[in-house]
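Coming up is one lone chain in C-alpha cells, specifically the form predicted on its own.
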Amino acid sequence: MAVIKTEDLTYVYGEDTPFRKVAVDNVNLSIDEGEFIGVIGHTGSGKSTLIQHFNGLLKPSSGRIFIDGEQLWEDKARLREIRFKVGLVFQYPEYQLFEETCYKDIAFGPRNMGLSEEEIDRRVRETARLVGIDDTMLDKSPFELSGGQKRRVAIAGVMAMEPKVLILDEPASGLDPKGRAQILGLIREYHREKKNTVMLVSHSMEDVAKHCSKILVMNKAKVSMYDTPVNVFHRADELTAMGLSVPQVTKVFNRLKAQGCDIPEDVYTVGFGSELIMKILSQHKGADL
C-alpha cells in the first residue's frame, strides 16, 4: 500500500510576480510502506520543496497529496493529525534544541500529541536507546553534548513521535566520517527495527547506494527516475548530464568494463564490489589474469 501518493502535484513560488518559479512540476509518485528511499538531485532540482509537501509545510499550487490513504488538505480538521504521520528532520536539527534536558527535548513532540506521561516516557527511553543515548545522558542539558550527540537527540525527538514516514534532509551534513557513519547507521537500524518508511535526502551517492532500497531522482522540478539503486546507477550517463554522479566504486568498475574486463553485474557499493572481485578471482584461480 502507498503510504505517500501524489497526483499532478505542482508548486509555484512567487505566483503572479516577475520572480515566478515552478519548483515542483506535475509530480505523480507512489511510495510504498516500508521502503527506504534515497532522494537525490542537484541544487534547485525541487527535492527539498517536494519533501516539505509531505507533512503539510507547503500547500500545493495544484494537485493532491495522500498520506496513508487520506488526502492531506481535504479536511483542515484532520490536517494536524495527518501531519503527525510524517516526521521531517531538517539539516542541522541540533540548532532546534531548546529544552533544559535531553529528556524534555525528546519528549516535546510526543507531549504535543497529547499522549499520557507513561506513553511519553516509554517513547523517550525507547527512542533514546535506538539512537545510542543512554539514561545518564537524558538528564543532561543537550548543550553539554558533542555535535554528534546533539544531532542524535534532535533526530530522536522526531522518531519519538513514531511517524509512519521519517524524512531526513542531509542528516549527516557537517559531520566527520565517523559521526556520519554513526548517524546513518542508527537511521538504518531504526528502519530495520520499526519497518516503516524512511526517506533520506542526500548529496552522497555512496550513502544512498549503501542504505536505500529505491532512489528518487529529481531534475528540473520533475521526477526523472524512481527505481532500485542498480537500475538508477546503470543510467550513469543520464545522471552525469543532470550534474549528478554515481558512487566512486561504480566509476572504477565501469572503467574496468570499458577496458575489457568481464564484470558481470553493476557495482554500486564497496562491499558488493569486494565480493565480486573475490568471486572472479576464485573462478580464475591458477589462471593467468
Given for the second form:
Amino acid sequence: MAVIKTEDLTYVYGEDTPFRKVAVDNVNLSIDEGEFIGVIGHTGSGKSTLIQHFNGLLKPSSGRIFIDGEQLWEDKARLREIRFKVGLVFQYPEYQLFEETCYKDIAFGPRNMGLSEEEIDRRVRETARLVGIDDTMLDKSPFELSGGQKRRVAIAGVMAMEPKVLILDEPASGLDPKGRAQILGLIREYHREKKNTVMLVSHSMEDVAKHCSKILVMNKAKVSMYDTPVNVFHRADELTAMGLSVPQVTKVFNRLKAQGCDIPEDVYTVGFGSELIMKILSQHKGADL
Amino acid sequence: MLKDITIGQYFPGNSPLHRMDSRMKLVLTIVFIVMLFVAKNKFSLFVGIVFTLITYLISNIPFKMILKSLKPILPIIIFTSVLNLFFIRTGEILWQWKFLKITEDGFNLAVFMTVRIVCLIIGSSLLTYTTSPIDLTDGIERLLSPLKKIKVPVHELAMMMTIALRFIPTLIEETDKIMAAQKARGADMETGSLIKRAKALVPILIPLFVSSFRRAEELALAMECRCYHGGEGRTRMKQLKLHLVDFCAVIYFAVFFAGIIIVNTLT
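Output the form predicted in complex with its partner chain next; the form predicted on its own has already been displayed.
Now the full complex is given, and it begins with the chain already shown.
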C-alpha cells in the first residue's frame, strides 16, 4: 500500500499578493512503503515545499494528501498524530538542538508522543547507537559536540520517533567528505534495519545514485520524473536541460559509448563502473592472448 | 505566518515626500506635531486637516495603508473620547441618563481631540511610510550629531539601530524555520494552558538565542575584517544633501503654520 499519496496537490505562496508564486503544481504521487527515495531538483524547484506537506507543516492550497491511508487536514485534531508517522529532518538540523544534554534532546520527540519512560529510554539508546553517539556523549551538552556529531544527534532526535517515513532535507550539506559519508551511511543503515520508507533530498547525483531505489525529480514546481535511477539517469539530456546532471561516472560512460564502446547505459555508481572496466579490460587481455 | 508582521512600514515610491531629505522630514514632522497643538479652535484645526490631506495626497500612499496605521491606536482614540464625552460637565446638556451626561463642551472636545489624534497619526506615519528605516536612522544620526560634543555615542547608537533593523527579517525567517522543525518533532504550541504554552517556547527561544549570538559574533568579525572602527572619520555612500524639494517643503509648512496662527487670532 502507498504510504504517501497525493492527489492534485498544489501550493501557492503569497496568494492575492503581487508576490504570488506556485511552489507545488498539481502533484500526483504515490510512494510505496520501504522505498529509499532520492529527491532532486534545482534550487527553488519546490522540493522543500513538497516535503513540508508530507507531515502537515504546510496546508495545501488545493488537493489532498494521504499518509498511511489517512487524509491529512481532514481532522485537525488528528494532525499531530499523523505528524508522528512522518519524521522530517530539516536542513542544518543541529540549529534546533536546545536541551541540556544530548539524551534529553533525542528524547524530546518521543516524549511529545507520550511514550512511557522505558520506551523513551529504549528508543534514545537504540538510535544513539545507530547514529554512532556513545553513552558518554549522551550526557554531554549538545553545544559541546563537533558539527558532525551535533548533526547526528539532531537526526537521531527524529529517528527516535520511529516514523514510518523519514524525510531528510540535505542531511549532508556543509560537512566534510568524511562527515558526509558517515551521515549517508547511517541513513542507509537505518533504512536497512528498520525497513521504513526514507526520502533523501540531495544536490549530489552521486549520493542519490549510490543509495536510492527510486528518484523523484522536481522541476518548476512539478514532479517531472519518478522512477528507478537507471531510468532517470537514462534521460541525461532532459536532466541537463533542467539544470541538473547525471553522476560524473555516468557522464564518462556516456562519452565512451558515444565514441563507440560497447557498454551498457546504466552505469551510475563508481563501484559498478570500475567493475565494468575491469571486466572489459580482462576480456581485451584474453583477446590479445 | 510570522512574515506578515511588517516592521518599518516603508512603502517605496517616488513622490516628493519620498525624495525629501530624511533629516528635513524628521524636523518637519516635529513641526507638524507642534502645529496641530498650536491650533486651538475648530477653524484652525480645519486648516490642519486640509494640510494633512494635501500632504497625504502628495505622498501617493494607498489609503489602505493609512487605515492600517490607524488601527493600533483605535483603543486610545475611543478611550480619550469617552473620557472627554462623559467627564466634561460644562456647557449645555445634550443627553442625560441617571448620573451620565453629555454636554456640548464635552462633545466638542471629544470630536476635537479625536480629529487631532487622527491627523497626528496620519502625518507622522507618512514619515515612516516614505522613509526607509536605513534613511531614517541615518537622518537621526546626523540630527543628533551635535550631542557627540557631550560624549553621547550617537554613531554607535545609530549603528545599533541599523543592525537591529537589518536583522529583523533574518530572525523572523529563522524563527519560522525553528518552529517548523520543532513542530515536526511533535512540539505542541497551540494547545494547553498558558504555562504549558510558555514552556513550549523554550525549544524555540534557545536555538534562536544561540544562533543570534553566533550571528552577532560573525558580523562583528566581518566588520573588524573590513577595518570598522566606529564613527570617527567614516565617510558615507549616501551623502545627505538638501535639495530644492526640501526648501519647497519648508515654505509649504511655513505657509500653513502661519495660516493656523492667523486663523487662531482671527477667531
